[in-house]
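Given as structure tokens, the chain that follows is alone and in the form predicted on its own.
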Amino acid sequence: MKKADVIVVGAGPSGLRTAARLARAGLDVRVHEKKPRVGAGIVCTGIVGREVFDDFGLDRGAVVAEMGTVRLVSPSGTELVYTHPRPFACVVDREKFDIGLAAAAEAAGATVACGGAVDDISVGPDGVEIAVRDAEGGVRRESAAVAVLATGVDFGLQKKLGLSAPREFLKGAQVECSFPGAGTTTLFFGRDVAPGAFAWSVPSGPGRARVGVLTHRDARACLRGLIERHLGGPGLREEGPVRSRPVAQGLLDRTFGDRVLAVGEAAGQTKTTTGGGISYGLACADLAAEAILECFDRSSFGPASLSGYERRWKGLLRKEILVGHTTRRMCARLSDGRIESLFQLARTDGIVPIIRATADFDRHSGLIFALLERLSFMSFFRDVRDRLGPFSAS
């Protein structure tokens, strides 16, 4: 049996995030993704704000499109367009951005394994324990001091464990499409188009967009519908299949254990208002790595010696996860009237200085409290701020 100090179950950015950090710290780490290689087939739209590479030391190179004017569109198609006095996001090739994170990862001496699933998770005194399944089906077992499960919205070894998993998803579907216009980034609106949440159109290359939608509905006929009545036209063409996912929603209560923690989307990780979260996952990442390393320094791997991790990374996006959860459930009540009369709102009110003001492409907390002290006026609004006071002064 194969001994590790740390095993990584997931190749995704919070995975190999925490593997280089703890590999560069001296541990002997081993990566577990049961794609076929790293950043196959995965379904995210790709947008990080532009300070996350500054601030987490990562090269730029999978930069393909940047942000500084967005067009949101109302349910009766009246629009909105909002240019930052700079750009603010970054889209990336999700692909080239992962490549790039799994080789800083093996360049730190990590490991980094592709093609076996992960289907069994075990803890005893000395260890934990997993079973790897290749593709013909062969299963072999490794054990390491620690495990760290980055495994997306595959909750089954943290239930396995008894680790949190969400009770709440909402549903994303996306393909790339060529089109004229596909240039500009575009937000719709409305519960003809995305109910229960937003549909989009994001850059991802010359005449090319990423197309999708998150809603509670059916995600893959929303996007049918989206393309339909607000894309289809002369020059458009789908550039691939249509792919989707769920996107988990809400505070996790557990996020570690005997010898085991939970990082990025795993551990519910997201941004409640949008679904994106690679810089809350790089983020915590971090903080994962950082209580590990305590743990070897102890030779202590027990729940009290993780649980520092939990109080870490709560403390760090408690807040931003819980607004967001409530906000856009509430929201998600409007009618389209409503929605429109906000578009309309938005034309002549002083909201989007309070934008200008106030917006953080990664933390959406003092927006949202700065545009429901404006709209107070309506009781809808006020309503959710009142629901929202707790957090308001924190």
Ligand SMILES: Cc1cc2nc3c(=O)[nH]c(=O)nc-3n(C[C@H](O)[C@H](O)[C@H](O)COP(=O)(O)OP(=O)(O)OC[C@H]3O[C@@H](n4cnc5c(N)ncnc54)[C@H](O)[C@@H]3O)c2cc1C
Second form
Amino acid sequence: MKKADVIVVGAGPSGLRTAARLARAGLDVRVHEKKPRVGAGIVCTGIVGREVFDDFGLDRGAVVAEMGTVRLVSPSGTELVYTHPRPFACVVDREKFDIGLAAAAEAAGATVACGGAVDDISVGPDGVEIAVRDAEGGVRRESAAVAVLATGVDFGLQKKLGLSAPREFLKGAQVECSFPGAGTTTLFFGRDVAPGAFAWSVPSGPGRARVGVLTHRDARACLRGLIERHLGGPGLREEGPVRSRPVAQGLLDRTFGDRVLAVGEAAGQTKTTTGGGISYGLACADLAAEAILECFDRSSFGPASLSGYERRWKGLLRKEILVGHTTRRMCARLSDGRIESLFQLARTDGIVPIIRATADFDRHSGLIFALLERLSFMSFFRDVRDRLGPFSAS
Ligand SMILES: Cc1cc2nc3c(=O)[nH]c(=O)nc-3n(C[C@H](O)[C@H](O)[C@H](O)COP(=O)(O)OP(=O)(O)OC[C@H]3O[C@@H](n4cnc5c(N)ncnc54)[C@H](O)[C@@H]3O)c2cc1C
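Now that we've seen the form predicted on its own, could you pull up the form predicted together with the named molecule?
In what comes next, the whole complex appears, and the chain from above leads the way.
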């Protein structure tokens, strides 16, 4: 097969966006996806900031719900309802969303091939070679000038090439359910429900919701507990299988090498507060495409040529990833009693106005610093604030 300009491994949002941008610029781009079709078996709630569609010129056809009000439930069942001045996020049908991105990549001239796992990768002086294994076990080799690893939480290829992989993960589990009240977005907190993070019920269509858990413990067991304790009742029906998947946490050291770079969750480009990774992946895909196009302009594909990619994406996200990570890890130590007192405080004092004024769906550090300042009369939050001190000014 003729050598391509760029091979992209992984047809999730990050890989497809990178492919579309490169193909639109005239490069010969091939995307390889191991699943039988784009969007198959995704584990994702599909929440994205409302700006994502305008920022990335995306069609809103995959939107199934808008979010403006969130119900928060404390460990003892105390409720707090927060309404933002306007809808701040959308819930998308992830399968449809990814199919739309694949259509855009193909319309730009990229080839998207499903059902073949890239099993091996090697870099030589003239290019990158991959081995693609199809469902019947047949292997074929392909080559390109550059490879983009957009493999989500599969890190085998980048480890082989000496790129970094995350050392820490949270565990996510989710199931689609129908029940009365499914139309209200609800977040659940507490050591029983979701130790280490939080749980949710997010509308996914009329009478339906995606019910999920993010935790450092057994996510499937936590999900069972959530459904039994908070949502169980004769009206609840599970509409599909429980699916689980890890979520990468933390800033990766090295996300590029000779003729190769990693993008999206493969590069740890996820929000360390909530685990969301779609918008960071799309933004970094644009930076990856920009860096690769510069390599083609200079006919130089070595690490020095690709290092600008890492500088740029870390310039955009480093602070968010580190501040979110430290805050979430420290908040994972909060006792249920402390979470209850935060709920009480939120009912009575100025926390809600701070959220209204500072909340940004994708960039949480501003809100984190504002809340820590407000809560700094408690030694626990003063400690978190002090630990984050070096970032507050940057
Ligand atoms: C329970 C849960 C809920 C979530 N909810 C949200 C949310 O509401 N909003 C949000 O923004 N994020 C959410 N996320 C995170 C989000 O799903 C990921 O951040 C996002 O999918 C990352 O996109 P990506 O393109 O980098 O990787 P992926 O979407 O994971 O795509 C990677 C693709 O690469 C393919 N692949 C891997 N290895 C190979 C190989 N060797 N050969 C060929 N193909 C390969 C995989 O099959 C996959 O299709 C959630 C995650 C979980 C677990």
